[in-house]
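Next up: a single chain in structure tokens, the form predicted alone.
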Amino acid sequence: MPSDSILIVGGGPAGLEAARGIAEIGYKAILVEKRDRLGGTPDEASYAALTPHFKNTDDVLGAMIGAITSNPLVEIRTGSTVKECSGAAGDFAVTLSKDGKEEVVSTGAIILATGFDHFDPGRETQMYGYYEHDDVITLVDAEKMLKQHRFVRPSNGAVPKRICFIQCVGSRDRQIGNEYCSKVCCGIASKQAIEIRQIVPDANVFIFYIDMRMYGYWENQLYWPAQEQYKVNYVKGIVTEVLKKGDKLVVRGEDTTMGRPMEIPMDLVILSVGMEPSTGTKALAKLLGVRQNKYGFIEAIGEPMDTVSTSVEGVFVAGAAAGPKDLEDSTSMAGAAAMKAIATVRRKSAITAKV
């Protein structure tokens, strides 16, 4: 018999929004999250404020989580993973595992909101010295310090006075196979640069970039305020290596605007790491037989007009599981996935009723 429930895998912003939308229309949502708490990457990585509006992450996630925990039509399964799946659209049988115990749940449609992983900057190359120098950190590391309202050098606890961001680390890189733009890194670096200047007003902050890519309103929300109000220095150039010299870091590369080499001392270097498909995204795609693109993200088969339908009927995707997305994209996709999942359940139920 067809099921009128919809299973959502992933408890980040996309999964939370999908569950809320499904329940508000009157259908049952089963939200499965492998961690012991909801919130996804923004929670797990301790994001301080969200791009581009600088809203407090805990406040935003708290409101999203509260909207589903107070709704009796949402069943939340934390600490759980999907182990098996059989059946077809309208009548899937999904095996969930928690603490070694397994349970089979029936669902009419599935939404994959399994998110992304941050690129590991030391995995392919050590030219930035991420695993060699304590004062070479990532956007994620910086975000954790910003959340604590305490921005210091990891090596000695001193307040840094010269800080730089290096863009496109793990993105737009043919050598490692990540040829795509991760979309949010330029905006996040600009947001963090503003926050750093707020915490350390006398710091000199630089952003070394190939191209600055500001989507939609981010140009006026982040890029110009960073330059004009907070005096962040944007330098078009390519960084080739980061070296240790005394208690400083030396950033070497080429200023491509001036067409000359550059060698600049820094106290702290922040690597703007991009997005890659999460381990869960790749595992679920394989388990469900869902087609992936060449980079490992789940492929939406109806783009550009349908961004959420996958190669398997009744299985939909939302958020960064489908590729680099900002939060606005992710929650918008979640709404679309919820509507298509409900439509699938209704259609299959109607067919059965006629038989």
Second form
2 protein chains.
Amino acid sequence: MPSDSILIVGGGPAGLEAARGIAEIGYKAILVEKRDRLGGTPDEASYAALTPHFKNTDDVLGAMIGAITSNPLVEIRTGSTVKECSGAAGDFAVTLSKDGKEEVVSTGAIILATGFDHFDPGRETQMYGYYEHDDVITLVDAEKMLKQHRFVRPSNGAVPKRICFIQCVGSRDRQIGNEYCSKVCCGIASKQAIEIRQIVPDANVFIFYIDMRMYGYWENQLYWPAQEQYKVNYVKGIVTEVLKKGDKLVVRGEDTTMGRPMEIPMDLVILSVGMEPSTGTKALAKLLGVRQNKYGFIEAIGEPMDTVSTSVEGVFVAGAAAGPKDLEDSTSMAGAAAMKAIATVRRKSAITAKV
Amino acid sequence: MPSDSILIVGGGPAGLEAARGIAEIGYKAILVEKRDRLGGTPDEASYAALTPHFKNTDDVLGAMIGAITSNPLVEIRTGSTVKECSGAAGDFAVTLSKDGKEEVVSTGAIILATGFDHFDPGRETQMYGYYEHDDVITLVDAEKMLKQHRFVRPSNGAVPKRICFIQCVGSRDRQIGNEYCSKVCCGIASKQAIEIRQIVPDANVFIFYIDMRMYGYWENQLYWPAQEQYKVNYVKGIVTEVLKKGDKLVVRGEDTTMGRPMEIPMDLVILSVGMEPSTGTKALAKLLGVRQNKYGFIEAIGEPMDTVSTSVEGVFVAGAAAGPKDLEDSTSMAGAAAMKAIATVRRKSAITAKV
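What I would like now is the form predicted together with a further copy of the same chain, since the data block earlier showed the form predicted alone; can you produce it?
Then the entire complex follows, led off by the chain already shown.
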């Protein structure tokens, strides 16, 4: 018996937007989230303001969550994971598990919105010392402090006066196997640099980069204001090492514009860690037999004109489960995936009706 | 009387994908295109292969057009323009004009997929001499030659041996008023550089750039292969002038990595022209009273979580009418716009039914 409900795995921005879209068109969405809360990575990792418009994360997520909790066509299943899946497009049987109890649900299509993990800088090929030095942190750690409007050195609670970002940690790095660019880190670092200057107006903020990938409007929304209004210092350079020298950190590398080695003291170093496929993304891809690319992300087989279809009919991908994506990508893809998932269940129902 | 059909203006990738999506969900799409053919800019400007996967443009567009011409729920109106619009979400009356004859159609929602224009290098602030030198061409001119698998110097028909791209022509340029980055030019130049090396294997190809914005997978799909497999020379530098010297062109500027002036002879110079709102985008925005940003593109008011809603209820935007977008952006947005347009007509019908 074909089902016209659609199962969405992942309650982050892409999953929330897909669920809303499906319900608004009159179809039933079953939203499965392994955590006890909706909101995905922006919630779990305590994002402060969203890139590039500086909108408050909790407000934005709250509105998205409100839209689906108020819609009776969305069935929300938090604290739940996908254990098994059988059947085919139009008629999948998916086994969900919650608190050790299993239940099989019928669904006509599946949208994977299982997201990404932040790169673990313990695996980086340079010597940035994330696990050695308290004052070497990641974009995620910085975001947590910015959310509390309290920006300090973890080692001693003092307000840092010299702060730098190191871009491309875990991205554009063949040694690690992550040849791709993680797309959002230049924008997020620039957003954080602006926020740091707002909280600590006399701080010197540096961003060491290879290319500033401030594509589209990020150029005028973030990159110009960061430089002109907030005096963020962008330095094209390669940092190879972060050392501790007394109470300070020293950043060593090469300023490629000036063509000379650099050795600059810092109070705080922020590693701009990239994206990797989440554990859930890899597990679900395997469970559903969906093709992954060499990095483990789910492959969108119809690009560039179809960003959401996977190698398995009736299974779609939305957001960073498919690779490095910004929020606009994720929510646009959610709409496209919702549309194609509904088209699938309609097509399959029509075929069955004819037979 | 509310209408549950949806009018789409623009028959490029975004418009085609939106029409397909709407029809596949069982709603009626009216696709209005001012040209006599569908396909939009990739067709009009004779794109050869699409960035970043090198898929054949005609094949890809053919499949998209086939999907809607075979669907009776899509009404295609080529050679038509929008003259007037009255009413509101759920019940717009849109006057279309074809061959001087006007007709009013009812529609519940409108999707603007009216796209972009390529920047006209006659307006650039540098001295690149597009209108002075035959062998200074644009990305669009180059694409036309690549489509014919015949890559020559326009001045004399000879095969060029030294070719360069100049990035950011009409983008990231405050003098012109285009502060934004046009997003796709780095990728397209890299794609063309690879194609040139395939057609003219002994050519030297240079790309002069500020930042190579090879975001996400473009890094591994285009940027690594261009450098390693195709030996494209990427030079971080500012070109200020292109001069004619006998039979050759001379590119003058500064190599910012080496920190020294450069003066390099070239056979052919390709200007990587950016995106500006199309005439149709600006005209439709005005006609419908939709808010435009300072560059004239249509403003998506709900970003980053809603990339398609405009300042007018029931009017949505998809693709480069909203700003610099790549093909993935455009087709993802098309799905999101289709979904929200259908949600609008459903909501408005339900309200009327209650009254």
